[in-house]
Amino acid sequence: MVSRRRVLAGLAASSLLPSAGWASVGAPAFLSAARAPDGQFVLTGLTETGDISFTIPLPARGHAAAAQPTRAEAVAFARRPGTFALALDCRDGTVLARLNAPEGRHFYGHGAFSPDGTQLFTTENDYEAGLGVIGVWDVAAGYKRLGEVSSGGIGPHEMRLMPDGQSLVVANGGIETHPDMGRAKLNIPTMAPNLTYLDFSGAIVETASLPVAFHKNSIRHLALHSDGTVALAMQWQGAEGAAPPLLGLHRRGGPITLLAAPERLHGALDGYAGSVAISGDGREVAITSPRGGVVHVFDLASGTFLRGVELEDVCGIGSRAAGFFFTTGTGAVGALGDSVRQQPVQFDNHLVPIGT
């Protein structure tokens, strides 16, 4: 196993601005997994006008993807507990590499590139030990695995590069699973989700946890503000009918702040936040609930609930210059609160931004 310092050395800062490479495939703003009308699972590129700029077949259902920052290349991840990820040339669908999780590991459906695109980081389960790890892959060497570091918890799901370009934040969902048990959750009574921040050496520099009363609130998905604020979307694993907050905000050095809509609206989320995004102007934060068919939007600075927007089976959400872009399992896509387009696919859970 390589040293932690070598493993995360690729986080040295470089620009995350879109490159001309993505212009070669229609300059999409987002990536999304989807299901085509014939049942084929695919990875799509989406523009901010709702156009599909490319479609690439996948061997099984995808969850999320990671966009290479310097060229039109993406890594598509299988849905948990998948053991494969595909590095794809988005210009023609060529499979550049197939990443196989090492023995005793499986992917959690998310990953992130280093700012210069030379390394890929993947959230994984060391399922015999019941611990989370971050796998590290050398892109130039054909996605050769370099090693791994601890995720700082159990069940790491989404992971993002912090705006400083020099550290990672990991959503450790707290749920222990084992592939022999499918998607069964094995430790609900004792689960302990957290946010973990890792520095260049792989050392844990900060951990933020939820209040004890909300220890069954699995932290799953993340969004970032340029000032370092992390927004987190959660999924409740406790008693049915309970309605804990499902949106949190965190700044390094402080506690997690929990936000919720007024009671009569909050219950519509049904204990499940699917995705989270912060608007491009930094003023608003939003979570989606495919179970409730609703998007909840809050003022980021004050935490005040602003509005709810009903959309059937909505889950994917991403930022626009002002406001949000969404996708649904029914194929609807568009700017939140604006005109809606219908595409002939069923979009899966997430919108992955390109170049931000």
Contents of the next structure:
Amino acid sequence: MVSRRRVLAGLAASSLLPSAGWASVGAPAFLSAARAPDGQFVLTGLTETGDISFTIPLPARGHAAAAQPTRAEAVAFARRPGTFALALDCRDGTVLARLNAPEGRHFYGHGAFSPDGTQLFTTENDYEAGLGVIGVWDVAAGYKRLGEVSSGGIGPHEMRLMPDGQSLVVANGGIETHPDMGRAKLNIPTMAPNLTYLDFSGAIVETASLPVAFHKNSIRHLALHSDGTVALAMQWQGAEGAAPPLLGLHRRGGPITLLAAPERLHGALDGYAGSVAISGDGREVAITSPRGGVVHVFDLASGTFLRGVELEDVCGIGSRAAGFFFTTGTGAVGALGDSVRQQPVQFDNHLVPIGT
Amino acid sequence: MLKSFALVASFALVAPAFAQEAVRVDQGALVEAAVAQHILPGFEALATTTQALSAAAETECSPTSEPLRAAFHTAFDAWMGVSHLRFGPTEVDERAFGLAFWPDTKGFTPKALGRLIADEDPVIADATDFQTVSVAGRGFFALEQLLYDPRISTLGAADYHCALVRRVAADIALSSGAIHTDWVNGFATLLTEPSEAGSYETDAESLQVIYKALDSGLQFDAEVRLGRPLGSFDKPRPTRAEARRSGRSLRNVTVSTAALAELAHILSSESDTIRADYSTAFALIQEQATDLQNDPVFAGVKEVQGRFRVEILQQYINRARGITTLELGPALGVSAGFNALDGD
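If the structure you just shared is the form predicted on its own, then what does the corresponding form predicted in complex with the partner chain look like?
To see the whole picture, the full complex is given below, headed by that same chain.
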């Protein structure tokens, strides 16, 4: 029998506010880190119409976040090489738990929940060994660390739950860094990025790599479609002007196919794709380049380049039922090609979808 | 359609704090000055001194040869004068990494040299063949180990060791010469005469790549050349200092920051305020480096006092970097946005 004291403790831990689902915080469609005009770093919830549904202060600059699938709870990650992440009740900003990276590890800024929300997975750097790991955390136990597994490469960055609900896909960017040396890249000549699929036990079920000539194309960010298609956005670390494709598509069992706009337009990306999304209907895939100030949209089935949309400092991109939702570092937010609004914050790199 | 709408919207609504200021400098003139006064002389010096290095190795290949070691240091200084200029000709065929594979976090250089020597690999007989060898087995850091590392300087048969020293030195000269030739025969013009057909379309793009070289050069000196031996307070890493075997860890930072100061002064030549700020910042760097003269390989990072002195040098370099990103970038009109700058 559960004691009364334990019931109360449980209530306190899950906050005393009623209705814990995402509807309770204005039904945001995305999470985004941002910087407010006074310099305060925050985590925001954004609705499909570009309204900010909640704002929670963060102690330092955020990067991405992970949305708990069953309740209005998010884990906000510090910007790389941060060593903390905060589990937040998005109804009132209560810090439910502070996740500290273990000794010798730091977070990369991305993570993913298991489908039932009981486990959180985080991309991390075992920096003395120069190897990537995935940290595993027990959510119900107040985000207690359960252990870690190999990420299957160096520099794991974004990681997503696959639509099968049983595996994770990790973008191993390939770049070795060490927090003693800031964000300096230590192994460019020998870097070898890959896409690694892991089951929840940490077993590597598949690895996909780029052609050898593209070994300096760091795979950083991912987007998924419900049919299991993975879109990957890359950042070129080789000679500028070499300009290889920065968008790839992968389906389990196949090779990575590469997509690029016609040469002159592709050059505008400046070798750098910041984020990627697949439209909800699965027809289009888009990458953003804040350096080039442009979004490139492709037909997913044929890989054909469809259009470029210029937006200053654009980086965040997410899927709508048809088309895309975007944010920029100048505070613009909207439906790509349809509407744009101005919010008084600078949106940070990524839009994190809620409920997918 | 959206493009025009978005532009209108951002002009109408963007908060003043995020707006870009108008650019008032002659971007083209600054590019020309940087190329003529800093970049071309730097690569010419690299080509000349590495030729001399190769010649010295032909004359005397013994690791203890004083003329060879002197030529090594002179050529390494020249590399430090341009090691921040990582674009264009240095990036063709991995030339820059083939000249300087560092940091070597996984110990590839001693492994590559050990393998060549153990196998007496005939790949060293031919200049072109040798360029297929891993970048870890080539360049200044390979030569440094061949001349100064207690184990590798005496490894293997003397004849092969001698031939390897000569080949590595000749390869350094070959790559350096190729970089200089490419700069003179076309790449400099691509920068100074930007066009839609070239690598750079506008003066702003040309200026931005040079500006980035200044910023990342300062970053590398502070975060890697000093950050790597500093490690953390609990775990200092003196044996990870750059070029410690040849005793030139501090010298690398001194020569590199002197070159960066030269570039900073050229790029700030149209602003008295920024130029004065740089003068102060680089004078402090020089002073602090002088203060460290008795610790040329940063061995002192293990002790509080020695560590403190290296940390101060690091702070001064970061201060110069702050001037670069906060003052120079906006003045030149090459500052990146909130996301564009973040790079992750």
